[in-house]
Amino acid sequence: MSDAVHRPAEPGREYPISPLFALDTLWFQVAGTLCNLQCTHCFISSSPTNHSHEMLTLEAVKRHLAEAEALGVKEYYFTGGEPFLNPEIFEIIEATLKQGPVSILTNGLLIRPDAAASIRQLSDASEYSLDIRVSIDGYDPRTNDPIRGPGTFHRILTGIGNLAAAGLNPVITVTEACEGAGSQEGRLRFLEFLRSVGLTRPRLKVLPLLRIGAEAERSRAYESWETLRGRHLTPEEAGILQCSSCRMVTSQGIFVCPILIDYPDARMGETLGDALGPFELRHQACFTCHVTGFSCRT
């Protein structure tokens, strides 16, 4: 835990402030909160029936891309829900790759051979990188399927295999819902497992749990002390937080980050220009980001 956790807040301020130093990263909630899975740890409770945020159209994405280009955004991320549920996803990828690097967060279930081939074609045609991040939460069905759903382990591996067969090397993400994944032994076990399924140079990202949404029901919600109330962050500490350099585009407007889209007070406006100000870190998920150094970026 960093020293900042014990540093008193600024006089007259209950919570620390995260300034936006530069808008380097822009996220798009391209699938809204619609997903073909209903994972028990999803911090925005995505599901096949969750319409809290709707899918973004190609037209809407292009409108925000134009604004992003003028503001100097350097990289783009697509998430959901499940991005490949969006019927315009390949057109959206193509349009965004004309402007900068793209990362797509997916559960992999819709990455069939033809989809993997299309992703490879888009990647080859762009001067910018295209990264695919596939989520899995176990080394086998026994550990993964209680979190992601019956039969998902083998379906995820099929998607990963299709990407590898197309010559792509996805980033594999796992959360600490998989017991031991965050330990050195757990990481080594995952890397060995990924090599065994055909990823000769595996790329692994282990994520902490955000105790909101479905995760608050699966295990526990935040304790009352898990907050940044009364704390102070130095500029260096604030700079590590993703909210100091990113914003999130959803069907309901611009939010401060990918984590807080279900909180009305995290909405910053209709346009990117509306969202260039600082943000008060009053949400308990901010505690996780600060204490763990967590970032949604690849």
Given for the second form:
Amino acid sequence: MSDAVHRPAEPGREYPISPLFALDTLWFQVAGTLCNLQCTHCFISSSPTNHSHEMLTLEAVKRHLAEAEALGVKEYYFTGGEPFLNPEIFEIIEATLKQGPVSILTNGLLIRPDAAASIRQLSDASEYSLDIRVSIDGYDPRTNDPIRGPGTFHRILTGIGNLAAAGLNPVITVTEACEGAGSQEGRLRFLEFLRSVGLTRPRLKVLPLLRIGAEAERSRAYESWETLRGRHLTPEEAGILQCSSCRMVTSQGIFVCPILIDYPDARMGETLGDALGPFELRHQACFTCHVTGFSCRT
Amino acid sequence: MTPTVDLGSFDRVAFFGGIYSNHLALGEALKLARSRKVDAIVALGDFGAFGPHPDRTIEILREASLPAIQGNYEQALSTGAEDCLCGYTDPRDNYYAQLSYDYTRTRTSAEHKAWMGNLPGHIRMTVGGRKLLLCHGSPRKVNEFLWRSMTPDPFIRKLLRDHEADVIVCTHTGLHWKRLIEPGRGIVNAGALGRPANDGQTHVWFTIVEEQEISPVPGEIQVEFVPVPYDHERLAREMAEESLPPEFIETIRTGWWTTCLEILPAKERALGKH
Ligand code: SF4
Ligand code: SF4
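Okay, that was the form predicted alone. Show me the form predicted in complex with the partner chain next.
Entire complex below, previous chain first.
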């Protein structure tokens, strides 16, 4: 959406508004900000010691699922941190798959053969789709490891291989921190690479970088012009933003989207019912969402 | 697009999902549906794309005076849009979608495009006392994909509530399925006449919805998916003569999808070959 048109804001309003058209996508930050990695581009700065959001318990997830059922939520996403660090993760997956399709965003390190087999069983037992999404940052250790950590490239591939061996076909995500991943040649090269590691029908999603959290230090922060201040969005433009159809549950409450969980003003309440109102797009990450048309969904 | 049309009350209705210019399958489906004594046949949009000679399909539809709604294809063609508005997100899917669209756009007459522009976006009708809402993708969006594995019961309840319907009948995904959350209430995806259902079989499908006559529960409806064999080799030849992509022809000949794969959810993708 690089052709986004600049329209003046409504009189008396500094930033455009994103209304919630319907709560279709509910995110659970099942692992909080706790991760077994500490990637240099992590926009929520997850790490083994970041406790700003704690893990969600099965009981907390079930409470929100009951509310989500009444609201008619269409799909669920689990993220962290690293979801498979959560000691109740398999119970959480099972409970959620009873109610709708689930996608899990993981770094793949904890997907050992027994975990992959359990995931496959849970997937087969549900009439809804279970999708696993594994992140990697390059075609080789040289590009990946400086971002994700020493030795991680091979460990990620092992996780992907374990999923493939269990008959699961994960979506692989790569960020634009990986050089050229956004271009057509970059994509083709990546797909070729994924075939070479055993994914016969590779699925790929390229994500733009959000210049907040650790990423602001790795490359650069937003510049002052990168803002939606003074703009107006049409309903169609607002409809493309994921915050017009999602909310994020963390141990700290309900946030507008999976991106802004470190900003207290993005917390919308304690229950989903509190969080169904519109959101003012004051944050610079909102600029990336608007100009790239990007969504964290698959 | 004209407003929602209300067709009235029926006992047994056939629904044709995406036809994608498969005029041969459309001809067979019409014969088959009539032989089943349906009292209405409704086409749910996406008449063009994929197959050869788009005007032939439109001529059959108009000749038969079928009630029809606009799909994203009819919206795109009648408004002169640059792409088919299918809603794909993957570059490869979009590449093939654009090939089809450019082919179809240049071979659809202005008169037919104007006809498409006047079709309603939704139709309401009653079958066995149940309120049916017919749409292309979903009642809220012409190009929303409603796949079986991605359309959970709570979401179906919400759609029925929001749109005051007992049954929603849709297409757009190319795969037929149904989920009734209680007797006489739920979603029916009519599938597609245009290309096979990614199951290694060459036939295509339409759907019959009728009143369940002998039922302990009042208002129960019966949904039947009807396979339609047709001369798929002839269609493949016509497609080759029109220089349509070999990948499309392979799908017609083998029953396996070779394109639009990235949009498939995990469960539906696992059932295919590619
Ligand atoms: S990017 Fe993912 S894997 Fe890396 S630190 Fe953040 S949450 Fe963990
Ligand atoms: S960061 Fe993106 S998704 Fe989150 S509120 Fe801003 S525009 Fe919406």
